[in-house]
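Below sits a lone chain in structure tokens, taken as the form predicted alone.
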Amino acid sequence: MLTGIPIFCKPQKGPASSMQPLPPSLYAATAGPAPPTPPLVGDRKADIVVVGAGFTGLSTALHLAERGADVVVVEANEPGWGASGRNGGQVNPGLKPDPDEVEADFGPDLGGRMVRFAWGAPETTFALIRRWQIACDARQGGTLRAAYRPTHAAGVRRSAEQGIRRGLPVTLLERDAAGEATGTDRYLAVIRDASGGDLQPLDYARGLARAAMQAGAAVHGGTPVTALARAEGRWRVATPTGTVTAETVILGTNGYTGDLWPSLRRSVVPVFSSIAATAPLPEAVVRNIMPMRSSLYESGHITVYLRVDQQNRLLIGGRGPQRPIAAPSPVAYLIRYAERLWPALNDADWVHGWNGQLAMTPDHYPHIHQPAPGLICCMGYNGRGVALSTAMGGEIARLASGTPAEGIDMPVTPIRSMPFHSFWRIGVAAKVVQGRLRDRLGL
């Protein structure tokens, strides 16, 4: 019998009381059926335990299972329950910092690999979808980064120059061309990256879960982890209904990270991102809204993002209340903004509003940690999680399979807690107000 001192132990609850239903959203209303992922029952051994069945955990499990590892995924609710099944559905390329900054921060070798990895993440994602035939309305129609202030337009032009210099599939669209691409005259400059696109994220999460299971991984929903302990060279992962012992544990809980490992929760800021969606729009209305059918996000201090899905619904997202919402009324300001961009939306029927918690990092880079032997943590995609977390699954699988940290395409760093983290809600609210003011003033 494995013995050891638990690193952390929460009060145990039965699976019926701890399992939370899938929050309402457009995706929950339209997704195909979820695969069966029954709770873990009893005690078992595995090579690797993955905690969290979002994109990070599921992609990692899939890549590990394809390598022949015995993998068990445990998820407190159901696959895609968190932001993986509630995000904007945009498959965006790159990192928040521009390529030149990435290479300046990490040097030409690692920095160059990071650029190639992150800007190639959408193609990695779409290739995985094609290979596993995941039905999730995937569309590689490009990503638009749009600026409506002169200072931000200058930044978009710099980004375009850096991408073109590296041979990335980017095009700079100045004002007239930007208007043709978006259907609005608001934007001064737009960079289009042809590698990006969009998808139905809950369907994608469920498809990843199916793929991981087809590859040989076990995926257990309704299975919260209550304790983590290490003894005799192995980890023991405890849940209300069973345990798994394994050589390696991977934590992929992102914006819903708790206190399972000391300081991890305090190394990222969970930020609610909210989305409103219309009912399917008449063709006469929608034909001039984002006519290229690329997804779009604005270049500003407070990001607004938009796309038209394959059923002609407009989705608009951005920072909203730092609490769960389940209707469009709490984000009426997003609806008003959409109507400002496209007055034809004045009579649109806005039928869905929801949000979820993504994870932000102070340096705006994803964070990979190895805080103890056989323990890997990965989180903090800063709003670019669909493509980045999918691609990161392959890197985590390599790391867990014995590739040295310096051999993967993202840095492995120590966990750094943020001071005053308990006041994150106040800090986020203040940052949103400050960002909106700066965007309004053009700073």
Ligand SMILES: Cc1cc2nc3c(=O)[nH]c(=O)nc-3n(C[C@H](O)[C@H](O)[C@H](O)COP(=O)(O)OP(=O)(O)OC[C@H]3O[C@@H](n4cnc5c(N)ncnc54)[C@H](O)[C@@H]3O)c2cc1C
The other form holds:
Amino acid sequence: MLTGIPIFCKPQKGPASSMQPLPPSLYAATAGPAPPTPPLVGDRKADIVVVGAGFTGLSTALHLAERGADVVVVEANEPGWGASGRNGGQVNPGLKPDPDEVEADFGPDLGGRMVRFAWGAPETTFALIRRWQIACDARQGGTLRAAYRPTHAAGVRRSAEQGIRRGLPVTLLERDAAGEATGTDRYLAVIRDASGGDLQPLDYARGLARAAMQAGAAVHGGTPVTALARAEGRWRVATPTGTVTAETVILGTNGYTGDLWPSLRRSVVPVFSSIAATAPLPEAVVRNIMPMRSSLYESGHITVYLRVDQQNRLLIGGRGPQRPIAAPSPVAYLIRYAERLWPALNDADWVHGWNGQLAMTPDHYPHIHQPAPGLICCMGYNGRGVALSTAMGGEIARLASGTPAEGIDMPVTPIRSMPFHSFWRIGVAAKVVQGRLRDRLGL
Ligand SMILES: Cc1cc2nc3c(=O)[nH]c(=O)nc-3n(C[C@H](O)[C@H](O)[C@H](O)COP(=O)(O)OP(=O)(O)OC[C@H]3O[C@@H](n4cnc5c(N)ncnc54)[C@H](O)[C@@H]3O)c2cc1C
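Can you give me the structure for the form predicted together with the named molecule, which would complement the form predicted alone we have just seen?
So here's everything in the complex, that chain up top.
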């Protein structure tokens, strides 16, 4: 039994109370079976405990297990329950700021490494999928960033110039070529990055969980962490059915972050993003919708993202109600927008609508923290976490295995909680409405 004075021990609210079922979505309806991940029972020791079984936690656990560490993953619900099992499935390269801005913000050494790391994240992700033979409809068909306003088109051209200067696999498509790549005349300029692509995210999360277990990690679903305490140089992670004592704890709870560690919840803004999906479309309809089968996201006041999956369903996502939804009707405006882009969709059957919470940061960079000895937190992918969180798992594993913070390809920073945090969410909702209005008015 541990003795000593805990440096922190806070009972957790939120996901701690009871296991929540997987919300309905296209992915929940079509994914292959989940691997068994029974709750933790009893008290055990490990080298490292990972809290949260999304891409961050599972990729970290896989990389650590591959290095021979004894790893236990504890997840409140089931692996992939959070954003990881519900997202747009777009494997997008890069960070929100452009490469020049990243290097200006962090200097040529760290900034340069960040650029190579983040723009290389899709390749890292597809390589990991190939290495572990994860069946998740992975397809490296490229990512399109599309602009329909002159100001955003100028931004797209700037990004393309910076990418080409760095030898990234990007092409700039001006109006006619943009029309050919997308099947609509809406876009003035499009940047295509050949390293991106798409996948079925719930299958990917389940495949990562399976791979982590094959590599030697233990993965426990239905195991909410209720408190963290440190005593005698070790962490004690408490759950309703057992405890794990370990040298190191990693928090990968992103948009579902609770109060396990002071101020962490207030360092990110959780935001709902929503998706609607059609039934498989007839070949005659789908043939002219993004015919290259690259994923697309818009440069706009409010990001809209689109892709056609391997069963010819169209998925459109964007900001929607800031509460859970389980049908396409609450995001009818997204459906109308898709019909405006491709009028052939007028008779399409929209059968799925769902959403989930991602985590935004005020500086638009993902955040990695080491707020106490043996404690690592990583979150805040700003809506582009499929590839980034997968790649970040490798960096977190290196940090947890003794690589100094300066050797990691992302800055390790202090936690900065936002003043007036609860108002940020209201601010986000207002921004969504304002963005929609501006888009409608064509401003
Ligand atoms: C609708 C939607 C669309 C998106 N589309 C894209 C896209 O197309 N491309 C892209 O790159 N990114 C996209 N994103 C973002 C991307 O999904 C996320 O950045 C990424 O999945 C984050 O993974 P994560 O593991 O950090 O967090 P999550 O997957 O959210 O996992 C966090 C986990 O922590 C668990 N947890 C929380 N508290 C506790 C606790 N106390 N004890 C135990 N477990 C706990 C939760 O149950 C949850 O399962 C989208 C997000 C959403 C919501």
